[in-house]
Structures are given as C-alpha cells and as structure tokens.
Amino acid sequence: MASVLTIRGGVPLKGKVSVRGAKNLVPKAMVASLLGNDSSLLRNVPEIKDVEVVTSLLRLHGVEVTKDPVTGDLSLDPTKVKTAQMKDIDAHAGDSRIPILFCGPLIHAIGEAFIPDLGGCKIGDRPIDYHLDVLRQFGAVVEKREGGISISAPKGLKGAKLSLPYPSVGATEQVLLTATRAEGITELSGAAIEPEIMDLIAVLQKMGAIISVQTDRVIRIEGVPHLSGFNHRALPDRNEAASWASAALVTQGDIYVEGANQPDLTAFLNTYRRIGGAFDIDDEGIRFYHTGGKLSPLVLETDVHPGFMTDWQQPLVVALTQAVGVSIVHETVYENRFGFTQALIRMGASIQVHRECLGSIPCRFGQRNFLHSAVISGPTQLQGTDIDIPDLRGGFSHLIAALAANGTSRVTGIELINRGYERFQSKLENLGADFDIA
C-alpha cells in the first residue's frame, strides 16, 4: 500500500544533514567493477532505491555483493559472473535506466546482455538511441525482443571514432564501460564531461583503463584486454546538497549540508547568492541559510557541465516563487521538467510555461512545441494542497513546498524519492519539519 506523507508547512528547517556518494556516480561504479578480473570496494555509498536495483542485477548475473554492516562500504566479486534469465532481469530492474550500461561490460565477460524495455522519471523521452548507435559503432549486434533487447559480439568489441550530437552523460558512460576493454583507440568527442563522469574516469583508471580527457569534449580511450578491481570513495552527491540548500531558502531556513563540496557546485553557489541565498564554506561541507531579506528574481538557463545543472532547477523555481519580481529560467537539457510546476500553481504559485525559448541563446526545444520555459512571478505565498510526485527532483521540489506553505499538504508517490535522497524523512525530522506518514 503507497504511503502518504502529511505535511504539515511553515516551520523552517534548521539543522545538519549529511550527503554520502552521489547517485549519478555510484550505481554506475558499481556496473564498472563488472569489468575486473577481482573484487572493488566501494566507499560512501548511500542507501538509495538505485543502488538496491543494481545489486539485485548483480547478484542475478552471478556477482558478490558484500555490504559492510557499519560503513555501509561494497565488496562487489565478479569472478562468477553469468547470464541471467531474461525475465529476472526485467522483473529486478523495474523502472530503472541502469541496466542499458550493463551491456559493454556484460558483453566483455560472458559474451552477451539483455535489456528490459526502460523506465525512469517521466521529464523526457531520454531515448537509448545513443546507447544502441554506440555499441553498434563498437561492433555489437542488436536484436529486439519481446519484452527488451538482447546485444552481443560475435567477433568482439572494437575501438571506434566516436561523436555524440549532445553531450549525453549516459551515452558517455556507456562509451566509457565499453572502450576500456575494446580492441584498439576509441575517440569520443561531443562528450559530458560532469564531476561524475570524471570521477567514473577515476575508478576505470584505477582498474588499470587508459583514458584521458582532452579539450572541447574529446575523451580518448585506449583498450586493454584486462582490468582488476577498485578501491575507489565516490564523490559526494551535490544534486542532493543543492536540494537542501533550496530546502533552506525556499522555509526561511538554515541548514549545513555535510559532505557538499564546492567545487562541483561553482555554478550553483553563484546563481544561490544572486537570489539573495548565503553560504559558509569550510573543510566539512557548506551551511546554507536564508538571511531574513528578500529574494531577488533572475534569470536562469539549465545546461550541461559546468552550466547550471538541470536538477539544480527544480528546487530553485520553488525558491523564486518567493522572490520579489518576474523570473525566467529556460531548461535546455530536459524537455519536460516543467511538469511539476502545475503542483505549485494550485499551492498558488504564479508560473507561466512556453514553448518559447525565453534565453540568451535558441536550445534544441524551440521549434519542438516543448513547453520548456517558466516565468514565475513572486513573492506569493503558497498553501497546503494534495501533492501526487512525478518524478525525483520534482518531488522533492513539491516536499519544500508543502514544508513552506500555509496549512497541510498530502503527498504521495514519495518512493520516487527514495531513488535519490538516502533516508529523507529521517533527514526532514532532524531539521525540525512537522509531518507525519502513514
């Protein structure tokens, strides 16, 4: 039975949080430990739906995962890897995207992989045309079946010249799975080139991969026929800690976000104190607190490494409901992701979507028909109303809402959370929120 969350708003949250590995990172490190010959330990995971679904996945194609009771710390042994039954595979993965990144590895160690038809939030279409066009560059076979896809390598995985005709950090991913064990020079250029990404780069050269990152977008990958296993501690998830850090604005708020790292969030700290927002920064992580003035509207644009982050948005339109003018943010990078503002109109946000691009500069999406683009009109104030989430960054968007709006929210959908934000209600408690579930 879903629960629900009741939300009982006003109360600013004031308090410490802690942020462990980032959930761009981690699921992903763990499918990389597939490609070594040992074992990987991998450091500062956090407890999230993901990381569940991946160890199932592993689990099921013959890995050993480990999970240290106190750290929290995984062991992950490939050395019995297999084939899975196709319908275990569809039945583990849910509505997840990560199996589609199984592939290159999978097809490195027992010859072939199978791949569910793909979930995931519902903010694009995120197709896996990417994906397909890049094994099928290395060599791989495609086939479509009843309920998913099966790809294989009868004559192996080659190197090959890579461009991607957007940065697609999945589809850099699965360059970077698939190259390091490919025959020959792999070249990918048009590649992401996030923190992540980078920190992906880290555990595969610790494997023993070859890979350096040149300029304007190019990676260059040179196969080896063998890795070994990592000991690697992931980066801390600054999507989770830019949340917070909205958290803290958006209720009037004061929160210290430990593990939040500045340098990946050079972009949103600007924009942060440009609203009006103030931070400390030390060793530790950054408190983040509002400063008792008012908000100031801005202009906004979402955009790939090192831009403003897409996922930052979410959460930062619900702090413009509050600030003193007309805001605009333009999102480039999903076409969707404006979906959840209909929550915050009825809570009596004045939010007005257009196909438009209202930006400095044309995107993708503008002769789409995408409503991809908000003005927001503040300050307003919100009230209490029955939230059902739509997707992770949008639900957690809808959740400060309620904790800063006038009366009691009801949300549900709150598993999509989970996907991302490691034990949220637990987290919201200790900043002081009013809410109960049941």
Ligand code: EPZ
Contents of the next structure:
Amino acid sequence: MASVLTIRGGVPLKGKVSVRGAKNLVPKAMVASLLGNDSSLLRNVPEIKDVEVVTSLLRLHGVEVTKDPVTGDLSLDPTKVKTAQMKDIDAHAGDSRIPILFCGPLIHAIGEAFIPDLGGCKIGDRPIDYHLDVLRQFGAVVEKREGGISISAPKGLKGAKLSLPYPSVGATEQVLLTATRAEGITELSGAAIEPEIMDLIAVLQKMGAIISVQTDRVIRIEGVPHLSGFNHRALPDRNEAASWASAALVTQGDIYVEGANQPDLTAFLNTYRRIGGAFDIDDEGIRFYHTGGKLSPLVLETDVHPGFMTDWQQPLVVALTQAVGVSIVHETVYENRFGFTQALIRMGASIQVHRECLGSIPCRFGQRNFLHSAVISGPTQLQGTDIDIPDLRGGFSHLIAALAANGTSRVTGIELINRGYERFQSKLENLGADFDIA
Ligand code: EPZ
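Please could you give me the other form, the form predicted in complex with the ligand, since above is the form predicted on its own?
Below: every chain and molecule of the assembly, starting with the one above.
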C-alpha cells in the first residue's frame, strides 16, 4: 500500500542532517567491483533504493555482497561471477538506469551481458545511444532482444579512440568501466568530469587502472589485464546537500549539513549567495540558513560540471518562487525537467515554461518543442494541496514547497524519494517538520 505523507506547512526547518555516500557514485563503484580479481570494500554507503537494486543485480550474477550491520559498509566478492537469467535481471532492475553500466565489466568477466530496457526519472527521453556506440567501438556485438539488449565480445574488447557528442556522465562511466581492462589505449574526448566521475576514477586507480584526465575533457585509459579489489570511502552526496540547503531557504530555516563538501558545491554556493542565502563552512560540513532578509531573483543556466548541476535546479526553483522579482532558469542538460512546476503552480507559484533558450547560450533543445526554460515571478504565498511526486529531485522540491506552504498537503509517491535520499523522513522529523505518514 503506497504511503501518504500529510504535511502541515509553515514550520522553519532547523537542525542538523548528515549526508553520506553519493547516490550517483556508490552504485557505479559497486559495479566496478566486478572488474576485480578479489574482494572490494566500499564505505560511506547510504541506505537508498538504488544501492538495493544494484546489490540484488550483483547477487544475481554470483557476486557475494555483505553489508556491515553497524557501518553499512559493503564488501563485494566477484570471484564467483556468473551469467544470469534475462527475466531475473529484468525483474530486479526496477526503474534504475545502472544496469547499462554492467556491460563492460560482465563482458570482461563472463563474455556476455543482458541489459533490460532501462527506467530512471522521467525527465527526458534518457536514450542510451552513446553507451551502445562506445561499446561497439570497443568491439562488442550489440543485439536488441525482447525486453532489452544482449551484448557480447567474441574477439574481446580493445581500446579505441572515442568522442562523446555531449559530456554524458553515464557514457563516460561506460567507457571507464570498459576501457580499464580492454587491450591497449582508450582515448575519450568530450568526457564528463563530474566529482562522481573523478571518484569512480579514484576507485579504478586503487584497483590498478591507469587513467589520466586532461584539462580539455580528454580521458586516457591504458588497459591492464588484471585489476585487484578496492577499499574506498565514497564521496558525499552533493545533490542531497544542495537539496537541504534549498529546504533551509524555502522554509526560512537553518540546516547544518554534515558531510557537505565545499569543492563539490562551488557553483551551487555562488548561486545560493546571489539569491540571498547564507552559509558557514567548517571542516565537517556546511551550515545553510535564511538571513530573514528578502531573497533576490536571478538568471540561472544549468550545465555540466563545473557549471550549475541540473539536479540542483528543482529544489532551488522553489526558493525562487519566494524571491522578490522575476527569475529565469534555462535547463540545458535535460529536455523535460520542469514537469514538477505544475504542482508548484497549483500551490500558487507563478511559473511559466517556454521552449526558447532563455539563457546566454543556445542549447541542444532550442528550436525544438521542449519546454526547457522557466520564468518564475515572486514572491508568492504557497498553499498546501494534494501532490503526487513525479521524480526524485522534483519530488524533493514538492516536499519543501509543502513544508513552506500555508495549510496542509497530502503527498503520495514518496517511495521515489527513497531512491536517493537516505532516511529522509527521520531527517525531516529531526528538523522539526510537522507531518504524519499513513
Ligand atoms: C547522471 O545521469 C545522473 N544519474 C543524473 O542524476 C544527472 O542529472 C546526470 O548524470 C547529469 O549530471 C546517475 O548518475 C544515476 P547523462 P545520466 O548521460 O548518466 C543525454 C539524479 O537526480 N544522453 O549525463 O543518465 C541525456 O539524454 C539523476 O540523481 C544521450 O543523448 O545523465 C541527457 O540529455 C537525474 N544519449 C544528457 O545526455 C546517451 O546515450 C545528460 O545525460 C546518454 C545520455
């Protein structure tokens, strides 16, 4: 039975939350363990659905995954890896996109992989063409099957000279996980260089990989025949940290985020300061708080790292509904990432979405029918309402809008939040939120 969160708004969130390992690194490091010829230990692992999905997929393939009952650390033993039944893989994959990253490691380990049709947040078409293109260039044979694709490499995987049309995080991870044990050198141009990518490179380097990253987004990997296991502490989740920071602004609160790491949040912190948010940084985390003054509108453009991260814009848009004036957000990474604004408009926000590129640079979605720019006028008083959560980050933005709104909101679909926010209900409770769950 799906749970319903009943939120009584108007209560400033105050207190401390801890963020642990990044949702967008931990599952990838778990997949990387398949490349090792002995066990790996992954630390700072959050209790989120995406980790559960990858745990079950790895176990399905014969990997022994053991979770420390106290610390949550995962030990992963890939030495008995085996192929798995297509129907079982499909049943376990859920709506995660991680299965596509099993290709390279499974081909290296057992010569083949079956990848079910992928899920993931409905924020765009979410194609995997870049992934399949690079796998073919490594020498893999990709065949479309009922319910997914099967991939093999009869002649083995060989290093290649690759170039991505767009710095895709997933496709860059695909190359890293395939090239490290491929024969020869791989050169990837147009690579993603997000902090989670750099942390995955750190994991692979610990295993014995030889990977260099150049300033011009070229990553060079020298294939090695064998990799060992790794012992790694995952970097903290910068997207969760930014989400709680926006929650502090929206509810006029004061939240200390233990684990927030300034270097991963530079673009976010600059924007936070511009809008009128305040933050104090210490060695263990960052305190984010509303100063009691007016919030200022701004023009914001999302971009790949080191730009303003696309996952940060949804919660921040809620804060912009409270800014005094007109703000513009140009979403350049995903074509359809403003669906969440419908619920905010129902709550009283003044937001229009447009198909034009309302930013400094025309992006891939200009002159096509994608409503990928938003104009937000504030301040508007938000009223509680019934909300069904559309996706992970949009869902968090609905939660904080409900927490700031006048009156009561009934929120369904909160299971989606569990995919990426560890124990968010207890965190909300600790911050003084007034809600019931049924
Ligand atoms: C990762 O998704 C993250 N997810 C996303 O976070 C994040 O928003 C995104 O990177 C960008 O930083 C995980 O790491 C699990 P992409 P990914 O490949 O790898 C297009 C969250 O909320 N593209 O960088 O799927 C794609 O359509 C999630 O935590 C192709 O066209 O993102 C998009 O427009 C949301 N063909 C753009 O590239 C491909 O084969 C960026 O996608 C692959 C991608």
